[in-house]
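Heads up, the chain below is alone and in the form predicted on its own; it's given as structure tokens.
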Amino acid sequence: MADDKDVLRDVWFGRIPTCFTLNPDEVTEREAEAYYLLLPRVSYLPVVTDKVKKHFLKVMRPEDVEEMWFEYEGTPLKWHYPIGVLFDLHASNTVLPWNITVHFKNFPDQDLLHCPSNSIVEAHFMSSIKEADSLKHKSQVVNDMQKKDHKQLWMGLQNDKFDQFWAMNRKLMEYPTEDGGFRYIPFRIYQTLSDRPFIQKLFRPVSPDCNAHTLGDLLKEMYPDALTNDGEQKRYQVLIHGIEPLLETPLQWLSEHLSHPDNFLHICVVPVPTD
């Protein structure tokens, strides 16, 4: 893959200043102060919120504590989405810090999956990596890895170790030069104004006549409403890691450099804010 390590580092070390406050309906023995944290965009809420839990448990009785879950302005936050995706989808146009409400009661079963331990997050993460590799290399790379290699990917993410993670992940980003890219690009397109969780279909990085497909080509086929026609006012922002890449950017380059650790390119289409 193209050696553009600065981009990979910038993506990995992206942080969101966040303020966690306890839901006022929770029963506490004394007032719970807010807790501030810089959340890594590429991680998952259960992996990085141990400190949040410990902070609020200090003011609560054990019998009042059930499974912890998070909500932003009435929307329960799906822990199996990367943190950066949750922010871009629900809060990208708000003033920082991101204000998240913490709950220990009334778990919303209809909206969220239960997550009793980080082993559940690890299983979800590895399943995404395997799915991505089946799209990119017919699973050949991930199947050639040993169990300790899989563990190295997870531990790299869990412990925020960029070099440990990328020493293994770079294998998942390689392809034969003559192919011009992966077999298919692992991507998911999320919309705030949709009932379906995301769009995910087969899409090649190179056209039949050997031209590199771009982000614009992908949107044109998968979600044309996201594009602005000539003379129209812009209606949507297309965000990857909180930035709006140029629509002319080759999809293969984006997949190699702006994919999340799960090896998917997570693309959020959100309405342009109205002042």
The other form holds:
Amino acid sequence: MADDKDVLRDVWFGRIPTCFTLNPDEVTEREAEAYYLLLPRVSYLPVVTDKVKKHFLKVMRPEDVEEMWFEYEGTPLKWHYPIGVLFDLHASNTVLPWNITVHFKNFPDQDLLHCPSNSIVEAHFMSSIKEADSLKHKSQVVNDMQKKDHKQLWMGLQNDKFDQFWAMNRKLMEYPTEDGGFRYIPFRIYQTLSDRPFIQKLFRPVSPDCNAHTLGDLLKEMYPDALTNDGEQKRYQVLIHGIEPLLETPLQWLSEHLSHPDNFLHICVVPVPTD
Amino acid sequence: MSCSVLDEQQFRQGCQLLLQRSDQLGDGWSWEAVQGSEEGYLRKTARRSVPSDWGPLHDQEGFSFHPQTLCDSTGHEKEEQDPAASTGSDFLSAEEQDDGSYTVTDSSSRVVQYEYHILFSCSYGAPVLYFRAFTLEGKSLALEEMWSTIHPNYRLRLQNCPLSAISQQEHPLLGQPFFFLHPCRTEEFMGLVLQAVQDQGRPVNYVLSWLSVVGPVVGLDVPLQYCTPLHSAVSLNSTKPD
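Taking the form predicted on its own as the starting point, write out the structure of the form predicted together with the partner chain.
Complete assembly follows, chain above in first position.
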């Protein structure tokens, strides 16, 4: 059986081959070539696309350049979601590379948050970590950390430094042995065909009679439609980091090993491909 | 179990009480339910006149001007000024004098349309205020413009406590960008409020108390009439005393 620590590395180093193309309506001085990049699943678009921006700015005049934003098949991509979540939600069953269109004008401010600098991404990231710890430990662990410890979490993510990140993050994954797990599991369930952006509610990792709750238990409570009943054809895939974990997997284990660096379990429920 | 943490049912109860009072006072709050569930949020729209020259963050010398809060979009008893007058020539604004004080003069200012939502955060066990603002032409305000509509005294306070700062966030039920006040400090200050009230043995509506603290920061007034006993309900715009 693979060591659990290997799972942490596999999650951290997951990549998505992506092809960035400039929106044809942008004003350019000459034709822009597509730009190819391997995107880290666990990071965020603004953090890893500096090279993309530089590449396309070479063919544009400064006066035609406003805030950069990304779109996939007409859908503006929410930069504050981890990259892997965006891919699993919008493009999981399509042929690679993932084709993303780059825009420099007409920022859709009814759909996307603004991102003027990396410090905004850092603020969102830290806000998620704090929220996750509020659920797991009533914020005690994150509040006991010093400012430099918080910084280490962010810098580890920004600079793709697994060891630096986990040296600090392991503290957020601890719990009193007698409790059997965290107080509540930080999770978000994303659906493709809903107005509601995600489902997030309180859910304990252990039942009152001390049984470990599973992924299946979570879905049964939060989104029963995602599950297939006996004799039915499977309608949905339940994806975490692009894979379908067994529904019997204990939720506490998933939270410790398959959470994103923001300490949330991001779960995408997408329709099974019909081809 | 800390008394300064709320659960979802208590939140809904607090909202319903607030809603009843709002209906009596004509204050314009409504409950928006999430399809097919008990979940939902409180919503209110309101217009404010904001001086055009409150200026950017660092201009803060001896302010004395307070924004006019006009009545809301439900159309109840409008005040003398017509909120639809977007050219603003009826509204007052402040001009800086040489000695750094401000005088109120007649000149144009902006009318801003606000939308406020009160949601429940299960992660923090607290209500959270989401809001956004538009010009009357329908253009949404960006973060810097939003800052310029906040009274300079509040700006100082928010700057000193970045965790309570205003930032953009995705609305958890609608998915659209809103501004919000971060809830991670709510338990702290509500703990103090609740302690003081409970020491006096008075009942308290958590949601109402919380709103009266955070609302004014973003231009949302919570009139004192919310706290007067139910039997003496008086409309907000009535001139008759209680």
